[in-house]
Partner chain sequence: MRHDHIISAKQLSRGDIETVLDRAADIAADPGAFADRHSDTLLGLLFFEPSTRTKMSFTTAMKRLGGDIVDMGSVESSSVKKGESLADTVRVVEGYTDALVLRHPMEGSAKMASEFVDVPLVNAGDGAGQHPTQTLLDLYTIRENAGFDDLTIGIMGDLKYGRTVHSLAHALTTVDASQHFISPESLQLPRSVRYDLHEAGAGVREHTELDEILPELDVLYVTRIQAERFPDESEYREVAGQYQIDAATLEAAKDDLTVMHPLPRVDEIAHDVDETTHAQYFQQAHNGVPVRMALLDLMLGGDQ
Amino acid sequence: MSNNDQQLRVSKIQNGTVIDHIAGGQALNVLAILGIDGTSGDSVSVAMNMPSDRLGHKDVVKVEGRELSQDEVDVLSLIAPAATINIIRDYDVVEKGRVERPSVVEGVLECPNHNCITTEDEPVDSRFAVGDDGVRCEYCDTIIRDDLPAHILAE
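Sought structure, where only the one chain appears, the form predicted together with its partner chain:
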């Protein structure tokens, strides 16, 4: 029955967070933004390009053993504005929510201005104010309008 077990692990988690309705192809960026890279030992499952009525194609990410806070998930609105968040306890959905656009994102994006102090070896996180049509570095005023995923801090 190992096949069934595997099926079960992908579709259901006991405790943790399910992020649904991620724009197709953005699942790995979602993991990068959340700083989930598998090194902590949590089970993480990713389903990509699933058929979706609302989005055409969607990705789904399930993180076992970790309940993400609203602050943590709001950052996802930059790349997955339609994402929904389900907090799971003992296989049941105990909380459902959406991502909301934060006013500021910290330590998530890298400033594209190589002469910006936040790109140096200084004890400071990048900080971007979130506007209607882009994000603006609060240190050097550089604006990122397109292709936010390309600016996600690699760590």
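Not measured: the values here are computed from a predicted model. Numbering follows the first chain given and starts at 1. For the two forms, the rigid core is made up of the largest set of C-alpha atoms that agree within 1.5 Å on superposition. What changes on going to the form predicted alone:
- Comparing the rigid parts between these two forms, the hinge falls at 96 out of the candidates 77, 40, 52, 96.
- Superimposing on the larger rigid part's C-alpha atoms between these two forms leaves the smaller part rotated by 24 degrees.
Okay, that was the form predicted together with its partner chain. Show me the form predicted alone next.
No partners, no molecules, just the chain.
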């Protein structure tokens, strides 16, 4: 039996998105960002803590039948800055790119400050400046450094 025969392989997907080069242990946060909790029927494959030359260990997430929106990619970049996004159609990679951290994310995170204008009944979308140490609300200056997935607005 060759070394290739001993490896567990995750099958190719026909159409959808493969998110590769996620830092080891972050795949579940990626699923949270994408709103995938297992109840929607999405076919999802997750590989965690796989050997990686670039990262040491990496996670990989494959989502069948879904292409990510730019907003999803922007938020994803905050917890997986080295990730690559592969769009798959008819089993072929038709688009491949690395995530890029935006300078601002708008309307995708909820400010934890209950007095912020974005958390009241005002028609104001949240807006966060992206920095090296976290994200900062542009309305009240509250900084989120940890547990970003917990602050993602439900769609």
